[in-house]
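Next up: just one chain, as structure tokens, the form predicted on its own.
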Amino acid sequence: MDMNIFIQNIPKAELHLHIEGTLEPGTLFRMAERNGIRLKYNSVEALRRAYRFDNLQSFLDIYYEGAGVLQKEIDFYELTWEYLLKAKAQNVRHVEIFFDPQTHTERGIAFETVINGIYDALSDGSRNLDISFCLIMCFLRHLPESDAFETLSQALDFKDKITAVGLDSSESGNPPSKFKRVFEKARKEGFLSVAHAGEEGPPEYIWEALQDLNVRRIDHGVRALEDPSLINELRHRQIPLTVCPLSNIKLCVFKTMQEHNFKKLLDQGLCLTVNSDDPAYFGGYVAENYLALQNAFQFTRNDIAQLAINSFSAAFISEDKKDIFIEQIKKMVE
């Protein structure tokens, strides 16, 4: 079996998947023109142009520009319904999607609304796609704690629908630290949480995500290298890394991907995964974050495997789940 197939083929999670950033332009375009909304770019090609970032800000700034054609519930649902059929194409079993309410109700769209678009979108593709999903709720760190502590109120009547806090945007000197009260009060309420970290931000942030806001997992995490202790703690620990390739090399965090360092992490005994991040704008799905480690590090079919066995254990789903998806994988690889 050629290796690209191998990949699209074998069972895979997706964990670190922000809902916001799988707006294709075509969609973004049908959207606006839906709801009345005019754009800056007078085509989809021209957006397209614009996918050049220096940095995470640069993206940033296009990406909260583009949630704005997100009005009403339909256009949540099909941007997740749009993502979910994508990922079925790529055999994804498993998702956990980040949504940022407050990229929208900044602009007056009630919380509602954007929760239950995607929920709705969700369990669809729960019953249609086979496709299994967890809700999780991040807030942005380039706002004041009050803001997430008000965002976290709004999501106390929809906690059924949310597995897990995250917190994520401009990472650069807004340390986790700044949310240790309000991940604190998410965490009594019975959510889990992970945060990103050590993507711009340096390996304390890490720390701190760890010991102020007890996550699970770290989102990005690629800046522990540098700090032996760091790496110690996270192999002691299995804390997973959700690594997104494509992502890396798109925001300049990498130059190229033989220069990244997944495969130094990989050697250092942690858990890492692969992900796609914000798929529209960097150039590619889980598949192909896949396939360009493949390519640039000589990854074998057992090294794919592996990877794809992580998404699973790093998952927040049952035991008895990861096992089933885990022999699955095993079989292929037989």
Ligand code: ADE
Second form
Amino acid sequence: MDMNIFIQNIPKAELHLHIEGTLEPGTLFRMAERNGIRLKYNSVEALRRAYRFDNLQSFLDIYYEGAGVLQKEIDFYELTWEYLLKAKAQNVRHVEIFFDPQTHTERGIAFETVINGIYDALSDGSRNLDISFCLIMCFLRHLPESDAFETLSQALDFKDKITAVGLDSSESGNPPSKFKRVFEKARKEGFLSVAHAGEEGPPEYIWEALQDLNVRRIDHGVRALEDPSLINELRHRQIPLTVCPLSNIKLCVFKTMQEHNFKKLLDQGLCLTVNSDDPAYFGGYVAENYLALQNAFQFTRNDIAQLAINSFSAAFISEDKKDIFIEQIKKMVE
Ligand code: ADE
Ligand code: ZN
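Follow the form predicted on its own with the form predicted in complex with this ligand, if you could.
All chains and molecules follow, beginning with the one already shown.
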């Protein structure tokens, strides 16, 4: 079996995926038209040409602008359903999806419009596509703590639909410690926690995510390599990093895939997972991320299988469910 097909076929979980980042240009145009929104770009091609980023912020500016076409519950439903069809084609069997309610509530869209559209699509995906899921609500870290508290209080009405809270948006200058109290409240309410840290920000932000936010996983975390004592901590506790290789190249965290530190992090004994972050903007879904790493580092089938195993062992699912998928993966490399 050719490596490309092996990567497509191996069961995978995706743990770092912003649903707003799956908005494909064609869908964006279609939704803009039906919602009567004028875009700055006059064609899908012109929009695609704008997808050249120098850093995280230059991407976020375009990503928040794009999310403006999402207005009605059906828009959130269709966005999520389109992602699930792509995930299904790559044999993604479990997804943990980030959503950013503040991106929408700030524009006057009701919290329930956002969550109901996303959740109904995920429920249909679970029934009809056999993809299990959980939802992770992210706070936008460039906004004040008080806004995050307000968002958390809105989420309490939907507690049964949300598994964990996360932290995303502009990292530099917005350390995890800014949200220590919000995460304390969220954990008291029963939510698990994760946070983006060490994507552009320093290793200290990863320490803060661990110590102040009590996170179960670090999203990105690639800058951990600069701090040997942090690497020891991550290895010792086997805290998973949800790495997004194509994202890191597009946002200039590394110049080329060969220069990505993925292999170095693996060689330190860390639990790494492969994810697509914002696939509509970064040129590939999860299988393309595995393939890009395989090309750059000559990964074997066993290496790929181990990464797929990690994606399930790092997931917020039962041990029994993990074992079922891990067995299936092991059989593929026997
Ligand atoms: N929001 C969407 N994608 C993100 C990323 N890679 N980092 C921070 N915030 C984000
Ligand atoms: Zn992300």
